[in-house]
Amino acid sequence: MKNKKHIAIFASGNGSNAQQLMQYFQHHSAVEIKLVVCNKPDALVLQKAATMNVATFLINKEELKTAEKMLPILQQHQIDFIVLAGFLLQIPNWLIQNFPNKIINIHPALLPKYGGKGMFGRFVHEAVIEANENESGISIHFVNENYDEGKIIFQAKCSVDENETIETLSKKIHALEHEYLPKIVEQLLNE
């Protein structure tokens, strides 16, 4: 009998976001994380989440444009719920179809200004500064067909200084990331 919600993390880059949400749930009594999926071989979220003894499964852009391929392993893992984590291949129509309201993304900045294609990482931390914008911050969202444009759950802000760099700015937003992700995630699977 199944009575743990089951979550599929998917990342592409270093995971810290992914460790977190391993680390958080880890003795956790009604979630489990139960499959990390990432699109690159040599991603370090893979060896994260080989430490902490959660399955990995590795997909390409092609492979995850149809459901051949994934939803099987989503299923063999009875994944009741996604979370993506700096994953950066677009969220194809037969997953979102699948998992109607159950995939969300984190973005780092405040949405809707600074989202879209090619807007994740470093990229965003440079257009907020540049921009000469006074804050930023994450925003949680519902994952729809387009990128960054799904239903916000959850934003959380921190100040841009006159004298932010990319490298300090990704340091709080880092920080805000690590702090609400496994608890809206926690909320969620709560509703």
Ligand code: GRF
Second form
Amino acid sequence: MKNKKHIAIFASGNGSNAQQLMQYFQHHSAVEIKLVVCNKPDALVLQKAATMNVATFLINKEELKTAEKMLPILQQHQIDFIVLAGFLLQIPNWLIQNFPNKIINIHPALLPKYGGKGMFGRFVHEAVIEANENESGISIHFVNENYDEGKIIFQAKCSVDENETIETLSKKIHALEHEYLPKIVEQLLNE
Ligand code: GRF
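Same protein, different condition: the form predicted on its own was shown, now please give the form predicted in complex with the ligand.
So here's everything in the complex, that chain up top.
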């Protein structure tokens, strides 16, 4: 019998948010990070998962389109909830249907602005700075069939100062993400 909620993190890159989640829930009474799913064999997130003794699963774009390979793995790990933390492939309908309101994404801007296809990582910060915004932030939202359009669960803001660069803004955004993502996941799983 399992008494904890099981989470799978989907990530494609560096995985600093994944790491934050793995650390936050490492000795948690109600939540366990069970699996890291990744589409890039050389992504740093895989090493981070290995260091934290979290299982990993590599999948490519084609394989993700059908349930055949992925669903049995999610079932085997008894996954209840999925967190996308820098995962760059589109989430297919079969996965959304199997996890209704159980998949969330973190986006490094204040949606609905600066979202959609191609809006990830430094492209987001570049667009925010070029538009002379004086604030940006993070959005945590449910995932539906369209990129970055599911219901927003939480947002936090930071300033965009004069002389802000992609690097300085990215640092501020990451700090917000690391502070809030684990807490929001915890809240959602407590509901
Ligand atoms: C984060 O900024 C997140 O908002 C976005 O991808 C980035 C992933 O960063 N979806 P990291 O790999 O967790 O450092």
